[in-house]
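Given next, in structure tokens, is a single chain: the form predicted on its own.
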Amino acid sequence: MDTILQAFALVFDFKVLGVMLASALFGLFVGSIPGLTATMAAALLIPFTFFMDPVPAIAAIVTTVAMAIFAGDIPGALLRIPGTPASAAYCDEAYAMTRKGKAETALGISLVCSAIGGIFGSLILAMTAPALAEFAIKFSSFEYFWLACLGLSCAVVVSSGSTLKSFVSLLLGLFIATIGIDITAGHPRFTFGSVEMMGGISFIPAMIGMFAISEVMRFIASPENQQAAPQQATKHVFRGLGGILSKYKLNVARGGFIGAVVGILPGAGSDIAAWIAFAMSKRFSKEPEKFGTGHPEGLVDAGTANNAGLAGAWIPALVFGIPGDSITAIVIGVLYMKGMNPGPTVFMNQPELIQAVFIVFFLANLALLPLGFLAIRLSRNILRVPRHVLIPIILMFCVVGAFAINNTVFGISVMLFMGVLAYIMESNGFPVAPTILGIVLGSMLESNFMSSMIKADGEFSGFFSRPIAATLGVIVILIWVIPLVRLIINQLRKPRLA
């Protein structure tokens, strides 16, 4: 009880609440601008978190992202341009409602379902993370090695697009993670005599580049992102919502559950949760023929799922140090910077900070209702902000964030290089998330592999010598083998079909 009271005292501080309010407005603004994403909003916050204590720093990111994910629905419903990728799944459906004169209903469903989904995901986070942490305290290097393999494998399997391209993207991330001094033997690797590169590639400048700079490049290169402001009325967004939510209450529960579960999978995140929830909604709907004509059912499922996925992604990040999505990859960097090293020990050593994170999640999602309503009312003005004003401000935040990590120009160089690399990758269908996971988990994978090999005297059987490690190892190997077996079976069947 003392821990919870301490956590409440940490959160309900004027400074923290002020940071949350400012972050909420920032998140709503960024999310409402087509082409800018919630991940970019989190990346742009990094330079500000340098000057904050752990709780306001985490509160800023949680609040910004929760707001930005919802705000992405506003241009999706009014202009048919999703503000963030998490809104893309149901953008057409929401816009179809707008064309039928139901923009207020579409935005109201998105707002209320986002808040419900966020609170549902927060409940799952608060209930499961401490229990998992107690279990994870028994883990050794063998279990962490397999967990890192599981995270990397899931990132490839669940990533959108080609599995082969996701695998290539992952290998690129693992290669970048090897740059610097060998953690076991102490030899420099791929440093080319550069003193800065001996310290490795810091993943915060890399993430700012891959998420923010690449999006700025896409934003500039896509003229369709600059659209006329909408003319739809947005005053009565809550009218008639009671009946809709009552009719689709099971969809709300299903969307929240899917969002939380998919969010836990490393590399999945809110985007994939929304797509899966929308597909499930159509598959099990009693009126599937209405989908695509402005039917609210899919919005209820997917709108709930994408915000529930946010909290779900924090479970592996806090308990194991494995990011559930690109946003929690940034969060892990901030946690290390603030001395809250992710893993089961943070639940024992700093329980008040963990409880404060849970409270922040609930508070941010409750604040979504009034602030989201305000954003809907102001949407016409937000969508009128000219691009030539926005881009220089974003670039300035990126440069400051990359420079402030080590106070060197090398961080800016890393940011720019990774930004161009990410832009080229995504332009050619290579997802960026597996690369980020490779950079974040590469050192964890290598250090736990080397520690395990030393403990096992070089015997690979040591990786299956403990029950939990053996179970995780079998799961990982099945994830690797099953797609290959399916591929071979399909290849063998082809001549017969021909």
The other form holds:
Amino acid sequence: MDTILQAFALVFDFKVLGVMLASALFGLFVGSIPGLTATMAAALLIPFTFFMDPVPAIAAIVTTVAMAIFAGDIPGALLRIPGTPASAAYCDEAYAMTRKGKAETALGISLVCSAIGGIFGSLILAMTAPALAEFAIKFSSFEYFWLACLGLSCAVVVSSGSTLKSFVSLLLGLFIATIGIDITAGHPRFTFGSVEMMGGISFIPAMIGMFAISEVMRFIASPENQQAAPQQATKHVFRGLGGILSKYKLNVARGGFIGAVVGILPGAGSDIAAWIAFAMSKRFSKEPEKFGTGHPEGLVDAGTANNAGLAGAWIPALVFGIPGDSITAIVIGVLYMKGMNPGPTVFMNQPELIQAVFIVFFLANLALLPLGFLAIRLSRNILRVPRHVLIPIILMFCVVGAFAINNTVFGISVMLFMGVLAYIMESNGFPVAPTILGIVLGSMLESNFMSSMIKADGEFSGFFSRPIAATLGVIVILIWVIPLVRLIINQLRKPRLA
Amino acid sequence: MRLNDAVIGLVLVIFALAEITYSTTFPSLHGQKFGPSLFPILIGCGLALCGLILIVRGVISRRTPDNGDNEWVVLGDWAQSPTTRINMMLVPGLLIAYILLSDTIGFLPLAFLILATLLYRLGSSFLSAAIIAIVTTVLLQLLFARVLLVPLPAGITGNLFG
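Compare with the form predicted on its own: the form predicted together with its partner chain:
Everything in the complex follows now, all chains and molecules, and the chain you saw is the first one.
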């Protein structure tokens, strides 16, 4: 009980609440502007979180992202342009409702379902993470090695696009993680005599580059014309929602569940959760023929799922230090910077911090209702902000942010390099998320492998000597073997069919 | 910029071979079979293998007619118009200029130049580009140098608003 009171005291502090309100407005703004993603919003926040205590820093990221994922629905419904990739799955459906004159209902569903999904995800986070942490405290380097493998394998299997290209993306990330002084022998790798490279590739400038600079380049490569401001009325957002939600209450639960589970899988975030939830909704609907004509059912499922996914992604991030999506990858970087190394020991040593994270999640999703409503009312003005003015400002902001992490221009060089790399990768169908996971998990993978090898005297069988490690190991092997076997079987069948 | 898979594969194979060769020069751990070179070599082998598959795939897709993937390198739409071509070069160009010159020239003049140039190139009028650039530069300086105490390079103008 004492820790909960402490946690409440940590969150209900004038400064923390102020930070949350400011981040909420920032998140709503960034989310509703097409081309600026929720991950980019989190990346732009890092320079500020650098100067905050852990709780306000986490509160800022949680609030910004929750708001941004909802706000992405606004231009999706009004202009048929998703504000963030997480809204892309049901953007056409929402716009079809707008064309039928039901823009208010579409936005209302998005808003209420986002809040419910967020709270649902927060509940799952608050219930499972501490239990999992208690279990994880027994883990040794063997288990952590397999967990890192599992995270990386998921990132390849789950991510969008071709598996081969995801794998290349992952290997690039792992390579970037090897740059710098190596952990076991203290030998500099790929530093070419540069003192700054010895410290390794700073993770934060790399993230700013991959998520913000690549976005800036994409805008400059194809500057879209400014969209006309939407003309729909947005006054009675909550009218008639009670009926729709009680009709589709099972969809709400299913969307929340799918979102949380997909969020937990490393490498898959809110956008994939929304796609899966929307597809499931159509598959199991009693009236699938209505999909595509402005039918609210899919909106309920997917709108709930993408916000639930946000909290789900925090479960592996907090318990094991394995990010569930690219946003929690940023969060892990921030937590390390704050000396709050994610892992089961945080749950034991600083339980009030963990409780504070849960409270922040609930609070942010509750605040979504009034603030989201405000954003819907102001949408016409927000959508009128010219992007060709915002893009140069964002670029300059990134420069200062990448500099501020270590106060050297080396951060800016890393940011530029990673930005160009991410731009080229994405234009050629290579997903970026596995690279991020590779950078985050690379050193965890290697250091746990090396210390396990030393413990097991160089015998690889040591990785299967403990029951949990063996189970995890078998799962990892199956993840890789099953698709290969299926591929081979398909190849063998082909000629016979022809 | 779209590259044929074979081009990407070739780049990956060359990179992987260089990386593996360099990794073999790393010292090994005393009394251990594995050392700092193990992971880089494994990563290099993986990249080389993926690169080879990409080369095969790219060559096959280029032989299949009419799938629009017959070129080795297709520049994006931005390369068609001179405006976007220059803009695309400007982003890395301006950032490299900042990396090289910020210590001598300082944050204020360089940030103003970068902002004004990009704003103007992306379609703001000359006057509004200048005004937005000045306001943003001063706000960034106030926010980061004064509030967050980031030592932005002072350069020739000194810390005017710091």
